[in-house]
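Listed next as structure tokens is one chain, alone, in the form predicted on its own.
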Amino acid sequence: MFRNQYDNDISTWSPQGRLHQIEYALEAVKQGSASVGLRSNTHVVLLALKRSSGELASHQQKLFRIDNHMGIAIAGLVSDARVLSNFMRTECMKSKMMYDRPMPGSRLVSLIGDKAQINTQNYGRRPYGVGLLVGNYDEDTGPHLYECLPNANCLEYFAVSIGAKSQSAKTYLEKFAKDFGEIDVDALIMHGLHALRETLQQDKELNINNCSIGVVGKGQDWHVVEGDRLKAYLDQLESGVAPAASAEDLPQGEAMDTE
């Protein structure tokens, strides 16, 4: 990426019809930790890799609480990811006092996309430099997992990763994609953290300081996994205890090298 005569504002196309400031709010997600997200028929985990800035300093909060049955994972700057999760809020509370009812995953994903491509058309603003990772589960169409990027494309997945090296978390994901359907919320979990892993530098690993676990699902509302039993779940990633259905096939013992 490099400056040029055609990226001084977003609504200026280059001859090569792109428009580059939101080539560069793409990179900005490219350039965040990894976050991934995964779903079966009856859950979605949300997992992030939060970084920190120096020794002394505490880590970046990467999963965000929108509603009971709605939590979303970031990539790219948090200020950016505060904004779009205060208004994200603010339309779920609004559907709850004029509907009485929760907010859709799919119309709120709709508004994101709606408010993030304003951004791409008018002189004098820039687009938002996050992507977002929306997981909820409906009363009636069950778990659904989103991911909502700079450019103003919202698409729903069964599993995702964005951030630094997520193409490497995104192989895991599509050699196991089969087995998240029918099992459960501790598997999907796990192989949620398999994938996370894949986007450590060689010398990094999962810890409960720079790992975040959020989870929504039937019977459960969005929570956050820390603690004793985010441990549990280190402690079983780090024996090479692999999850339900895939066994043969996952590394066992150390973490596999990621480029």
The other form holds:
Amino acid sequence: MFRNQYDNDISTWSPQGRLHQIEYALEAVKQGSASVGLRSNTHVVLLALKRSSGELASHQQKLFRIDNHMGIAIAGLVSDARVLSNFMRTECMKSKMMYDRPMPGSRLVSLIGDKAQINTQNYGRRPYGVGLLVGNYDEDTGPHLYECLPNANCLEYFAVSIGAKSQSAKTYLEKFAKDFGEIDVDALIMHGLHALRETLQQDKELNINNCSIGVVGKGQDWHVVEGDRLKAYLDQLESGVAPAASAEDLPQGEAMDTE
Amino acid sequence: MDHFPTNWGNPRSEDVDSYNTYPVASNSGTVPHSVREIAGFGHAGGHPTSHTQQPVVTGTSVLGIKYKGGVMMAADNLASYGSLARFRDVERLHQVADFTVLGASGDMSDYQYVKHLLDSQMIKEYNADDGHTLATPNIYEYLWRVMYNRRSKMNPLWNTFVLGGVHKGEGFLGAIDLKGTPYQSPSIATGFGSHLAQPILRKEIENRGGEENITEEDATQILKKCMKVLFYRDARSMNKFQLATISAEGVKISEPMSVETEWAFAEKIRGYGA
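Hand over the structure of the form predicted in complex with its partner chain; the form predicted on its own is what we had up.
Every chain and every other molecule in the complex is listed next, the one we just looked at coming first.
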């Protein structure tokens, strides 16, 4: 393996000015299956490719609900992601309890950044081995999509992907990102599926078992698209038909109206 | 004078100490620190923990009323020490946020503490610099949590607060008492005002067919009328008060003002006049 004098602990610099342990943590994110996120002016869609360890095993969970207005997609160590999602859920509950206010996405993302940063500077700790895509809808500032990585970088994006072969998805997203602003949720999901398909290994295909879609947006609480609805999107993807613009077919958020 | 606080209120002789309170202070020397913390002996100087059991310097009623397009509040400028009119230039209406005003009756030092808490919260929000701020309902929820938390420690903040504001184009008017009871209504009056002014406020709103039919000028007149009634009948009040107006334009807290009063009838009151 790579013998490196300067990668024994997190708090030792290499003479090139690099912290190798942090870079290894970023590699852990790349080992995980891909997650894709993209956003219009009204909605955020998160998609993920789910792996299964064998024919008889279930598929891993890639999307997590944080609150009604927020969900995440992950790539990397699922156990680390569960710790972080638990933290995020707790913070959202605290915000509701103390201020009767949904946790602002930007603030929660900064808190995660602070937590992750501590793991990059203190001897004896390890960085998180997971990357997060955070999608949230805020009543005042609209939809937001953030990426949080083990190196404590948290950035906002129009569209982004993380995980194995995520560069292929990024290439797709970069090509079409200028269209995303005004399109409806269905079209956004179809773009997401196209991007996610780019991350597949050869001779693999997206199906209802290995694919997750989560949506949150104006008048729609966070929900995961499953079953027949998911199948309809995948059929469209296979037939190559342009996405139909029927927002009525989408699951509705509880006690809120859509447009 | 006995300078040993644990002796205060207790019999002078330790031979007559039916509640076994006398050796409390000496526990600090013999009881381990951890035990003292748990048992409540843990405060500085080895004195027992003390909780607020009564207000000291107090403010009297705060009034609030909704009108078309906003909320108006009133409170006089007096902080009493018992029945003594001790401080006559105290402002009991405080602007918390761009569209939120806090009014306080009850203990004035607890009010100053809560002002400090709320201002700290607003500074925290401002420093986040992310376009989010606390709106009136958020501040109300926070205040509620603070008050309920303190009553749950058996150490209440001895106030009834009135929070007025405008949020999403709607007036907001709510009160929270020392037990952490939240209460929202088109009109609110604390303390003596809940007996003397609230019936007047309710009648004025009812006569006009709801707060939506009250203009800013109406609201001013209604509150002045209530402050006059309170000055006549509440011995802890003062004819010098301020009005706070919260509307879509923001917050306006007036200079201190007074109302015309008539005392000729007092001559005829037995035991008051000649």
